[in-house]
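Taking the form predicted alone, here's one chain by itself in structure tokens.
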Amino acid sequence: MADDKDVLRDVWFGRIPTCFTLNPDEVTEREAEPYYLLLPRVSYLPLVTDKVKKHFLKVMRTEDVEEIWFEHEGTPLKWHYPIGVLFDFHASNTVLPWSITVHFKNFPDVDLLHCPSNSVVEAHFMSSIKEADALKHKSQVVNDMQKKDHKQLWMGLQNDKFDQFWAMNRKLMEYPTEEGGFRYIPFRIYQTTSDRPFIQKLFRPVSTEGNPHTLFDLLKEMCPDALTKDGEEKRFQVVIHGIEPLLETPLQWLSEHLSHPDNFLHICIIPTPTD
């Protein structure tokens, strides 16, 4: 892969200042102070909220505690989406710190998957990596890895170890030079205007004529409404890791440098703020 290590590092160390407050309906023995934390964009809520949980448990009785879950302005936050995706999709145009409400009761089964332990997060994460590699290399790279290599990817993410993770993840980002890119680009497009959780289809990084496909080409095929037509005001922002990449950026480069650790390119299409 083209080694823009600074980009990989910037993506990995992206943080979101967050304020956690306890849902006022929870029964507490004394008032619960808010808890502030810098959340890593590339991680998942269950991996980084142990301190939040401990903080609020101090003011609660054991019998009032069930499974912890989080919401932002009435929307339950799906733990199996990367934190950065949750923020970009639900809160990217709100004032920082990001305001998250903590619940210990009335788990919303309809909206959220249960997450009894971090091993559930690990299983979800590894399944995403395998799915991405099936698209990129027909699963050849991930199948050639040993169990300890899979563990190294997971431990790198869980313990926030950039070098440990990327020493192994590099292999998942390689491809034969003559092919000009992966077989297909693993991506998910999230839209606030759609009832579907996300769009995920087969899309090659290079056209049949051998030209690199760009972010514009992907959007034009998958969700043309997100693009601004000549003469009209910009209605949507196309956000990856909190930034709006140029639409002419090659998809292959984006996939190598702006994918989340699960090896998917997560693209949020959100309404342009009106203020």
Contents of the next structure:
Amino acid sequence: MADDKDVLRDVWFGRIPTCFTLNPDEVTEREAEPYYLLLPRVSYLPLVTDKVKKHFLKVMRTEDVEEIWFEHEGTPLKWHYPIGVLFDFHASNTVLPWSITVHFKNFPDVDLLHCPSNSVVEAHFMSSIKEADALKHKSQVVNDMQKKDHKQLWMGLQNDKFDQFWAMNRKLMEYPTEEGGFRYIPFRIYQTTSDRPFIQKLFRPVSTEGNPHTLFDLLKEMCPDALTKDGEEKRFQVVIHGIEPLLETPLQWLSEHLSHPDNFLHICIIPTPTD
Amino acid sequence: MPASLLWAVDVHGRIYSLSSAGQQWELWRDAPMEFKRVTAAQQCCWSLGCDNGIYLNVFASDVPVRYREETYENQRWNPVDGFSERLLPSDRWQWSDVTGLQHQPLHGFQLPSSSWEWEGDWYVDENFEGEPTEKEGWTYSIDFPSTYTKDKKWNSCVRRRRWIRYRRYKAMDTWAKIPSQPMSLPDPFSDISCGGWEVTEEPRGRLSLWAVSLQGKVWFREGICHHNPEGSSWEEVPLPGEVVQISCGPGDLVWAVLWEGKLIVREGITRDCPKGLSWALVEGPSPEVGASHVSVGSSVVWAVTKDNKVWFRRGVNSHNPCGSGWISMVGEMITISVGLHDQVWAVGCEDRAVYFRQGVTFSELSGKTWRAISAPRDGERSHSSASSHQSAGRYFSGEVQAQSVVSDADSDVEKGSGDGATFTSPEPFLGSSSDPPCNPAGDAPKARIPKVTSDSFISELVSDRDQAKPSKDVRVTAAVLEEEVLPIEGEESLLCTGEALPSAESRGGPGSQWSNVDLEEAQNQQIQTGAVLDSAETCSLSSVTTFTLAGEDSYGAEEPPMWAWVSGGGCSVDSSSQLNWFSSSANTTSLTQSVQSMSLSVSPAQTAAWRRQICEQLSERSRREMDDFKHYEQAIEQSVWVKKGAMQWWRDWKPHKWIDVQFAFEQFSGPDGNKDGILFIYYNYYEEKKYLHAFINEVTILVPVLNDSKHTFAIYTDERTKQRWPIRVAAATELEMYDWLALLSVSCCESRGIRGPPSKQAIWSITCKGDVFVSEPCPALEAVPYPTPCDQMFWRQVGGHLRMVECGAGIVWGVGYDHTAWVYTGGYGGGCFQGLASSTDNIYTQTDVKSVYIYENQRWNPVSGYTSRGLPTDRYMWSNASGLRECTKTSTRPPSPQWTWVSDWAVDYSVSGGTDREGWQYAADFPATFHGYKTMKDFVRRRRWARKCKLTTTGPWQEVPPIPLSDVTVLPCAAASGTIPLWAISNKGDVLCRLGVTALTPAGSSWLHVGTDQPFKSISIGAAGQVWAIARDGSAFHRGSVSPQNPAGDCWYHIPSPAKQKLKQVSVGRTSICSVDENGNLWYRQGVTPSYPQGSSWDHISNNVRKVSVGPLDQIWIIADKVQGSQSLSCGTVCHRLGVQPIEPQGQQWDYGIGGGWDHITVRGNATEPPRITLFSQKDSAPPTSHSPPPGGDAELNGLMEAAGRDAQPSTTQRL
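Other form of same protein, the form predicted in complex with its partner chain, not the form predicted alone:
Let us now look at the entire complex, which starts with that chain.
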């Protein structure tokens, strides 16, 4: 690949083959066929499951339908995480297609946020972008944008329009040359070993000595346990968008190229598969 | 902007330069001695040595400094001998100058100094006014003095011929002493300053050099110019007082500091009198503390008072060189240097660091903050490296123990060596050294410092040091020092040896960093800021003990150097330059000047392992997660995307005017996966809603047309190209316009399946605005008899700003308006095309500078002479060239918002026709032909004012420093060997041949200068080493014997131009040679054969031609003027010659392509044979229509087309 733009493209067009099956406990009029779909990694479940919902509603009685939610091997899937993160975190080393169970009953209020409509997703997405820009540019860029620019970002994501999204998102990825990077890198680290949903702290892309920070530097500071020590078996995988970048990769570059559309770098630390 | 140098001298007299593109100070190791001061211009650097002599370093360039000596041999005819050297007694000398008044025998010519050498021997000039003469070179006349002809007639009684010999300045890149005059000057010099190059451009390379002697007198160096870099003599300038320091700016500012702290300003400096006429006195900034130092730029003055305060002088300009008042600035400095673009450098008082003033712009001359330059000096790293440690160990074998005592091994090793023989026994060095035991240079500065005037910084340092020492030396290192003091006992006696030592070492190869100069440097690193000083001086000045303590005052190898003097006179940077001089940690608070897009940030990372890994893994991921599941449904269906906006539209019907419209772009995915779209313009026509639309895949070009009032762009389809009437729309803001342009441009490319950089075959063109466009030729473009019409060519824009571009053999070079040479990097995008429309790497910052001209017009009346009161019928008293538009100094703005002023208005003397001393040109009336002198019949006069403006953009171009070019040409066909022939003309008219150009290194390595007897203006290289060039006098030349083995050929063959025409441009293809003359005629060279490459005659093809480009298939493309469109005549149209065949190389007629404001085209990369020759072309030729759209021009791209003549179309511009 000659160009970093191809990285952006690959990231954007990442798809996870998914098999939706209806929870067998649901009351149906007839048996529900599984539904197969390619889910965009960078999108959110509510944005891409209209067809799924429609498919399963056909076999259900209206009175049995409550709010839809998804579950993978017993874990409810948080709709406000990007799909790629959900997959990497819960299902990285499982067999494809990814099998998701669809529920219409017993919404797990403890685990999931309610999502009555896509405007909730939009609000969540935009607030993530704003939060990220607060870290990157003290919110200067996002505040300089107009309402329609915000809309363009959202519509780009919603309609899977790479060009439309990036025409605007580009501005969020700029930074003053002299600084060598953003003010802080917006990132979230998800760990299976932790009770906290994720780690998010302030971290600069460049060290005080002026050297670019790498993924290694970030992990060393945020979750040193994830790093393989000398002479030790590799216990954890550091996964971003389904791949394991080298730890020497500059963090600034990662933030520019491997962030999700919400402008956060979502890093999953998962146990190395034993087989 | 080419890389240029900042110069500085450190407190030890070593001279360093720092490149504007570099990151570290480079030491001038071959300097003959220590220097006190340095003053730089862009082409050379002057310095004041510790012997108080003046040294000159002329920077090597691939174009040599040559001077042509010439003399005339005169003969008279007599019946006995025929023509003989026996002249009449009343005649001129037998050998004379051109006037005959000066006796000039061949042997009378001497080289002016040892810095010159003869290039060859005397030879006879066989060119006469652009025409070749007979073999002997004689020209004939009836009598002296008279007009000469090259033909001998019956009444030719006298004849003469010119002898020529070139001499060459050889002391390039080295410090050559300026020989002192025979009438030896009364005393040595103590200060120098050069400048004045903007005062006049005639003669080329002219400089003013001012010097101050120790007695306080001021001297002016006469006669410095390009071909006489040393100047000829010193002239004393009378003074009102005793001067200690002087500063000369690039323009007409010269200020000096008097001994008592007042300042004097030179007045009356003009192009006729660069020395000026008189001095005016200016009080210093503060009544109590006198000025100690002054530095001037083009329109600023900075001064330092004796208490090291910095002052800025308000209101200084050419008309008021004294300015109006002082403003106190922050910072304490000992010396200041104002360089090009009024940028400011200074040496700090506390830390002796070099500071750069940030944020100095044309509108804010005083800048914002001081920022220390933290670039390391070369050799610093190696000094602290292990290898230097070892080599030191080898030399200083006896000292190992002493070293081991020291805590900080590295720096102390250096110190050890820096202290000379401190740790070592003297004998080995005495034994190994064949140098004289004492190096006088080391202490020369101190010894000769005449008096502690404020500007004698070296002596000042000495006094500083003495005071500073007691306090600063109280240091924890004392314990360690104790150990080391012991061996120093030996040093007093060894001092001289110690100094000689390094020179001995310097011959030793790897140890050569330990030369005399570096020895001091090594030590210097450890010296704490302000604490100080170099061994030689210190030792002789103060006790050994004191010195040692000072020397030991070490804080590690990172301590900054101590500077004494800085000169930015040759350093072409400005507030927008990106400099690598500053450490990133030090500047977090500084204002950010520019925002870099993500695409620019990662170039160095392109090849990193982590990056490859990510790319590979992403591909892997795609395979894993998607390849087997392609039959799955997509979660999100593709839909139409619409972008709308309010715009203005230049309506199609008369009266034409801008009207508000709704502009909408609908994009959708076509069945083949390619995206497509439609543009809609919704407008009201007499209350009725209507719309106009254009399919994106039919758009052939999008042309930005930026001016100071509207942000517009033009959209062409092939139909509109034919009509020369594009859709013109205007956005509300520049930003909005660029957003639309970028979006539409990407969509156009996508709809045609065009991605990535232009191919090697691409056709490049440039508009008169400097915008660069490129088109991919379809295979059928050169087909005979049915080529793809060239109005269907699709052009896309590439970032950058150029005046001309040439391609061939897979490489592309361009030349900017400021004559900077650029090489294409293989990227695409840049400029307004960012993000997705641009490649991530290979995009660089590009700048260009051009002049805007206005005219001041005056009419003579009997009462008051010439005044600005004209007749009611006259043109505006301040106007454009035509006189039709009023252009005053204040109302005239840069051509578009992209341009910013970078100079003030100045009279332009370089107008064709010549000017008088004030720049006026005279004529009987407006409008008429102007001439440069006043006659009785002249009643009006005008003069031209110029103001420079600058544009900064980005594009896939990298600068090829340092020689500015006016023309360039690349071999159009694939090169036989690996190297690609590339020739160029410098903006001075020198012919240059680029060496080392290959497909992988398109920039090549160096220029080879090809000697000529006169300046050239155009050049072209064709197949089989045919090099043709046009001289400035309009005649053509053919270069003989050019081959891969002999890339520069051997000699020029003169080719007479077509009768009564002066040629201006030439282009050579495979076998065809075409040339354009100054009257717009296109000529074809007839009769060129391999055995007779000069050809026989010029055939007329066409008129109204501005430029021609002949390609590797002998295809002929031109830029034509006066092409008929639906609404008006259009200037600057791309045209393609149809019917060009081997049997009919001149073709039959023109096909018209994009136009209206085009200025340059090159088809020399397109060697795509038409389909009938290419076997597999059937497939390729199928999609020409989907592949080949492009543009047309209209009458408004710039004001250029308005200038189109109204005369009828010449036959050559009939439509197909």
